[in-house]
Amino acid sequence: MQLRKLLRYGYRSLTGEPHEKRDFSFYVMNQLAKWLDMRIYNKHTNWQDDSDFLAVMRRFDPRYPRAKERQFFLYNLARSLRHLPGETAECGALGGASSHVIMSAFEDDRPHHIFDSFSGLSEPTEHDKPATTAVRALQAGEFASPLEATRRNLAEHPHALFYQGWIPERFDEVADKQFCLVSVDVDFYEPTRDSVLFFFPRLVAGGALVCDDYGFSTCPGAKKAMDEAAESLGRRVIHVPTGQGLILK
C-alpha cells in the first residue's frame, strides 16, 4: 500500500502541478521522519512563509544557530507586548539571534539588556544531568559566542547594551529597571533560577518571561528551575510545543 502510494505521488510529481510536486516532497520526508521516530512541520502552516518574520531573519548572520520555530514564537510574543512600558532583556545571547528578533519586533529605541559570559555555558550541577544516557549531557564552555562577534551581529541595534559576566554577577546594574519581556537561554539550573527570580518581580503587569530551554531533555535543570520559581511566585509555566516555557505577570 505504501509503495503504491509512493509511486503514485512520484508520478504526479513529475507530471503534475507545482502543489503536487511539493506534496510528493513532503510525503517522502514525512515517511523518513516517521521511520526515525521524528516528525516534520505540516507544509501548510503559514508561519513558515511569514514575510515580515523572514525579512527579520534574513538580516541576521546565517552562520549563527537559530531555531526558526522558536524565533517565530518569540517574535510574535514580542510584537504582542509592544504596547507595554518597560525595557527588554536577554540572559544568554548565543550570538544575538533572539535579541535581534526581540529588538526588531519592538521597532523602537527602548534599551535591550544582554547578559552573557560570552565564554559558553557555566558549570552544570546535579540538577542538569539528563534523565537517560540516551541524551547527551551539556558541558561547561559549550555554546561560546565572543562578545565582539555578538556586537557585530547586533550592529543595527544601537540600543543594545552588553553585560559580560557570569549570571547573576551584573544583574544589580539594572535593579532599578522595569521590563516587559525577558528571554532566558542559559540551559542550566542555577543561572535559570537566578534569572527568573531576579527579573520576574521587575516585569510590568502583562509582561512575559520566556525560557528557551524549558522543554528540552538536554536541559532538565532549566525546567526544574522554572517550575520551582513559578510555584514560589504563584504562577504556572506555559509550555509551548516549540520547547519554550513562559511565565506571564
Ligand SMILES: C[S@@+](CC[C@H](N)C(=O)[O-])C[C@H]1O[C@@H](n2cnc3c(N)ncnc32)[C@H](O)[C@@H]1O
The other form holds:
Amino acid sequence: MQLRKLLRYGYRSLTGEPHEKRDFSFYVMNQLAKWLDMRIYNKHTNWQDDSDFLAVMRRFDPRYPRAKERQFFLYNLARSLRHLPGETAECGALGGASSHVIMSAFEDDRPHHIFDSFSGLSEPTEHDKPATTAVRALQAGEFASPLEATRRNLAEHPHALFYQGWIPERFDEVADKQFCLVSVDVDFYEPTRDSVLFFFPRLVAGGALVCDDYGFSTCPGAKKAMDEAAESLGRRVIHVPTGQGLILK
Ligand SMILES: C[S@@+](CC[C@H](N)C(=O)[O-])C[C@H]1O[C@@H](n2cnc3c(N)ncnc32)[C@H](O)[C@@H]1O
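Alternative state: the form predicted together with the named molecule, after the form predicted alone:
What follows is the whole complex; the chain from before opens it.
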C-alpha cells in the first residue's frame, strides 16, 4: 500500500465530498483484497446502483442474504427473456430469494414452479467431494428451511407453485409444460443432473437454464453434471464470473 496515496485519500475522506469517503473505503478494501490474492468489484460498475434491481432486492426478507452480483445476473437474464412464451421454474429455492428475483423481473403472472425438499441438501456422491481439504465439504441436510417460510416470503407472487419432495420425484407433474427460464441451485451432482436433463428439453427456443453453483469449488458435482448434460445435449456451458453457468436453447 503506498503510504502517501493512503494518507491523501484518508485526508480527503475526512474533509471532502461523500464520494471521497467511499473512494477511500474502496481503496483500503481493494489493497487488502490484493494482499489476500482476492479481487473485489470495480466501484464504478453501474449495476450496483440499478434502482429497479435494488427495489426488487429491498422487497425481500433481508434475513436471507444472497450474493447481490448473482441475483443481478439472474434478474437481467430473466428480464431479457420476458418476450418468450413458457413458464419459469426453480430447483432448490430455500427461502425463495432467487424465485422472487425471477418473478419480479418477469412482472407478469405466468406460473413459476418451485421444486425443493425443504429438508436441505440430499446425500452427496463421490463427485461432490471438493478437490482439496482446504474447501469445506457441504453436507446432507444443509439449507433446510420450512416450506411455510418460503410461501410467506413469496406471498406477493400468487402465481408461485410449490412442489415439496426430493428431485426428481415431482417433475412429472410439469412434464407437459414449456419453460423459458429455469434456475437450478441444488449444489450436488445428482439433483443438478436430473434437473438439467428434465428441463432442458422443455425449454422454448431462446430459453435459458442457469445453474447457480457451476463455478464454485464447493460444488464440483454441480459443474460436472452441467458439463456432462450440456455435452449430451450438444451444447456448451457459458461460465460467467459471478460463478453461475448457463446453457442456452
Ligand atoms: C443453496 S439452497 C438454494 C438457494 C436459493 N436458490 C435461494 O435463492 O436462496 C439449496 C436448496 O436446494 C434444496 N435441495 C438440495 N438438494 C435437493 C434435492 N435433491 N431435492 C430437492 N431439493 C433439494 C435444499 O433444500 C435447499 O433449499
